[in-house]
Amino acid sequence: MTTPASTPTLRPAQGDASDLAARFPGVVSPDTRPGFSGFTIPADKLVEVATIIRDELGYDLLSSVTGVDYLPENKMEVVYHAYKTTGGPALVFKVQVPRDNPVVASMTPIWKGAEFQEREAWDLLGIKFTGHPDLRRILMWEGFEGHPLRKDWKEAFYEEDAKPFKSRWPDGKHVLAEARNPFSDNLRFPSGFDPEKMTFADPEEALYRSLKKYTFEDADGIQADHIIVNLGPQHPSTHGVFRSAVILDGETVVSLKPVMGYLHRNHDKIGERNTFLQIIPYTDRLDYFCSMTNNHGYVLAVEKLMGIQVAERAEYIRVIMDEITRIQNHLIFFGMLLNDLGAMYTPALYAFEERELILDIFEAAAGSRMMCNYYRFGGVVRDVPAEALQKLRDLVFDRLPGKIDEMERLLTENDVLVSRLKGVGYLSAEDAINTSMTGPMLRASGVPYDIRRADPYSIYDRFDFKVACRPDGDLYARYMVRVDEVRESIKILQQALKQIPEGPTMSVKPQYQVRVPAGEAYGRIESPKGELGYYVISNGKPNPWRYHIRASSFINLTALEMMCKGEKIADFVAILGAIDIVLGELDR
């Protein structure tokens, strides 16, 4: 049963968007832009109307944090989306400056979700951002030349900005870029670089100087040790390479630092390289145990850029990709949290057989049990084969209910378990808004914030189901939020399978290129790990402009110290589980 939570006391929702510019007549504009919405704000004001943002219009969730690159137009642009936690649609306000001194105010004193989406831009496009209380590389590495999205930035290889490559296409006499361009000729390293003399000045140097030992008085004057430890990134329980920097107190956490990039390939870059249409496949390597809802947050995007709709039958198969997907990916988070609890493959296997059973449909409905590449814009790709909706229909009624019921008998009130999650991990609801959780994560801190039904898309508003939500923000609250969401998933289930109608799964004919119109639109879903956020500019032309993800594993570690403070560091991996990251969606 889900748990009632008690509404934390948040900042005022009153006031919307049309109240910004009455406020700031003159200052806060309109921007007018064709297919563009949202305010323009003078980088100057952005500090002041930005805390109006929050305080007195009630935006209190900063969402999204994107940086542009207008080469022609030699500026950069920083946009915002902020929302209500009590629901409704966003506020996107921008700011725009110089490209040749591209300095905007950073927003992590009012909004502290900020800082790893800021340190992003400044990696990625060179936009500085005052104030940050940590601005340095965050996905390249420190010695990395350039700042790879700028438009005038080429990488290795480089043939042309945008496919389909004209020496591939029509005539297909193409040249290996490799032998035209050998890779020793591309390699790019700062003046004066030299890896036998490199050095990092602060605060890299407490970051990479990993187990130096420091020495701290206490407020009795006895000098105590305390030392850096690196967990990661070549460990199992950081979930793929990821690395966090520690500073002990004895077995206490201090300090923290996550270290992330390591498998970094600039998905953004590659979305901006490639058509409208084949960054589908390439969505379905982010979070790669949720194909389904990643192509939907992107193809949400360019069917609002588009404007049109989608087939009916579609929607529902939507929703019913969308919630199988919710519920295996819950189903391998408790196996998985259970293993980094030491439980050793029982419950990882338990989940994995159910998980199975939803990779067959998949498999009949897509034709890949993991890469899926199967919504399109105005549909699907094809229909669900009969026999698969007559299994799925025998899994929703009559399977998962009872193997959510054994796993609970199982691990919900085992001693072992309950000990090493109660109390642990603490996330205040304030905090959690804060730092930008979503999903599972800030709903576990008692803020019953859901997409779905906070600013519904799709045909999720035609569904009956309640917003799983926990008010003790521990870590036993993120697991037993994801116990009640895989309920919910199922009544969502239960509902489309009996009421999913007849007709065509694309509402267009389809096509292998696609035009779509020029302008802005930010396509946002509920995934299984929060929220799941495309920004797509486009400028007329097969390629999109600006391609940018607003990834759940990457923001909602932001709270991670402050999570791990004060805990011990057996925790940690326990902490770290719990908030379910993907490498492929935190890296990108």
The other form holds:
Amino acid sequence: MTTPASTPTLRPAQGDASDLAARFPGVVSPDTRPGFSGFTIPADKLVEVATIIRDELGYDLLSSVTGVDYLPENKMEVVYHAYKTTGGPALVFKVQVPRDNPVVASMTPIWKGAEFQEREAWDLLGIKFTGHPDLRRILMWEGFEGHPLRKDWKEAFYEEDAKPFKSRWPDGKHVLAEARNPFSDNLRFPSGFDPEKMTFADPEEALYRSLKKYTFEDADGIQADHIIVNLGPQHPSTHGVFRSAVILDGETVVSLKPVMGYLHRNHDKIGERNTFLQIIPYTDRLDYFCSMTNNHGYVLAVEKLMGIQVAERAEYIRVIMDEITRIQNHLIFFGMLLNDLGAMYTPALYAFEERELILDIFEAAAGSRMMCNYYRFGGVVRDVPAEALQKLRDLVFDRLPGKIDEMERLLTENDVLVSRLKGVGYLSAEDAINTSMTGPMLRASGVPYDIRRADPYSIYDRFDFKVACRPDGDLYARYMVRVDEVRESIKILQQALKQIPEGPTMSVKPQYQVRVPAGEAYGRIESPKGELGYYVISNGKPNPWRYHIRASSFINLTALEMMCKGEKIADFVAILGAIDIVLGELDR
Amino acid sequence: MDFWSNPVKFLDDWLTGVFSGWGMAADAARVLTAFVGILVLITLVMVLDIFLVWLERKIVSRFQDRIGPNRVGPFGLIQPFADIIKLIIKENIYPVGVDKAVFNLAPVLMMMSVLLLWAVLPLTSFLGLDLNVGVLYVIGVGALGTVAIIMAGWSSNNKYALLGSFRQVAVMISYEIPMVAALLIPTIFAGSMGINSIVAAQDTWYIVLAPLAFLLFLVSATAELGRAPFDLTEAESELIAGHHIEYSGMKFGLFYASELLHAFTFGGFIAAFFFGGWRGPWVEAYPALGLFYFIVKATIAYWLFGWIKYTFPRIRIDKMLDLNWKFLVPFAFVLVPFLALMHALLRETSFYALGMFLANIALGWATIEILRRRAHGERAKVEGAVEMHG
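Form predicted alone done, so how does the form predicted together with the partner chain look?
Once more the chain from above appears, this time first in line as the rest of the complex follows.
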């Protein structure tokens, strides 16, 4: 494990969050709504205050940007969560704008990492960000009418605002929504749009315009263009239906724009329709390799709102599940990265062998291998069987360390691998922080920022482990960070398995309808892919008022263009693979 | 004449006799017999190809810790036939903007370029044309496959296909040079370009006399075949399928089959040039036994290609060209005169084989040592620079 001797990018924390109101008297005011925290900033002072927050208070990592639609108050709110890369809690600041004309200054000049999140807020909530370089729809299609996360937007087959739908059992009998709500009746299209004729303007035009084109004349005076290649949505190396519009100069990438949303299902809206408990199985489907950690982030947020403690044994089980999730995720990562590099499936299948053993543990504990739905508010749904725990002990103490060594012997020093990874896709520490990179991507750029250490949750403060960090910022560093992380995870698991106490796995009585007091909470964990954050607002009803996911797969793509420029098309595939995206989480 | 000493000649004479007996002119009978012979050979080769599909899938599954095809027939042997039926009954798709004539011709030409190689492949002492420019013929026909790839890439009206064929051109131009150099060495040793003569001259296998030439040929043949780690034209994870991305059904099948057959054919050439081809115990007494030895050796070489393919990540195009122009080509230019000189000096001595082998080891060691020194120097330079900046 190498930790850089000096990390010049880390600005010393010169101020504290509490200074903010004192520094701007009369401008910045604390959010006094019960259950809410942070500061409210007037829209016209946002850029000024945000610059101070980044440069003088030292909150250099903008983690989450999201909008909230307060329909009853006729207001739109944009919520920012900023962190220090040296660790510590968040600085939350908010801007409120009128709902009929929501215009907010873009944060992209200060934090480039806001780019995609602001596009998402524009797309789903209709908040305009002035000064944003490329404010287009990001998850919905270009011809889409309306902004679906607004509270007054109603989807096709809309019945009621919140589940459980009473209307489905009018006579005590089940009626299909489709039967009562024919398809064409409640579907709206943009004005002048005929779905039969597809008469709207070329939706891709804005995308291609956003690519930086280079037209030049060659020596004979012939006009020449670079070629645009659309990598995806059907492409073996985009890990699903991800697409990149790329401009190529021969084999070299000149310009690139990621296009996403092919798997978009508006997870946020589904969450707002569901009850708090009903959301848990939906979180499994985000990053479908890591359903355990997805559960964890969500229950963490709701537990914060509810103010309940987690049962001691359940905390250990959670840490154990999180860490074996991390191991199996990184194993898939190694296999898939090698696939992207052209070693078709041989390393991947060896990695899957170990992963299957881990999935056996999941199956024994949760009943499902991938969609675990295992965590509950206050604990986990049921105890891990003793045999599964014993199997896990054998795996963690005897098998996995040797297997990781074996994998490293095969891969780490491989000449072709090293030549493909070393010095490719460089991202400096400054850029990584500025583009809101988290997880292994950030740590591979030499920033030792791991939420398990920087802002500990659950019981991670009890374990002895190192934060994997490599200073090089290239693909090889990203590969090595994951190798180190697997080893550290094994270390945590060994400690947790020795310390795990007996006892109940739930601190509260399990119930179908949990009572969540009004307020907001941001629960974030170090998921295998980066920071996974859940921003939940409750208004005391059975359903959340706002449910937002800060997906690391999504935000880590911000720097994709930066990393790919000037690299070969073969490297693009490897760079994308090293970000480790999962489309379920990316498109939500 | 004894049938077993040269069955092909025997059948040839017999068939010509039959045709002549029907009142055919002697020349016409000879041409017709030749056609029948070609037909039989191609049929047998294509049947072999079908089993290569099975073999390939079994090899890869073993490398990947799986079982491979095992449902259709014993050990899944009938699986390739099921695949072929599926390919044949598939719809014939022409994407928009395809140049139909070229598009259709490309897979045929691709298969042809491989089958033409079998004309000079010395299956046994009596089978396989001992063309006096055999080695040149191999190189020339090899380039024909490249033309087919360019045709496929260009006519498909697809950017991936085009990128794939661009890469193929770069690879072909580069890797033919070390390949020609590697083939020059057996030519010099045997004093002939006829491949059967080269086999006949191998009293000592050339792998002993010129292991470095073998390695050179192996690398450049892998590149020429477009197999991993040099599968840049197909580059599944980057260009999806490269030149044959738009092909479906049996047209794709032809590309796939010709790739496997091409690899096997080159396995055959490795056997012929460096492993004594059809030579083996008792082959003088029973020449037909040579076919068995040849197939075994070719299959082992084929397995070697598979081993390389399924264990290596892909090399990037610029690194691949670097490897060729900065290492393989200069190395080949040293190797050819060096081995020719050693051959001339040691040919008459009693320690010919040992001397040649040691000479190869010495040259290989010197090369590695030079590379190592250079790399250390580079590294010191880079790390020194880093330290100065740091």
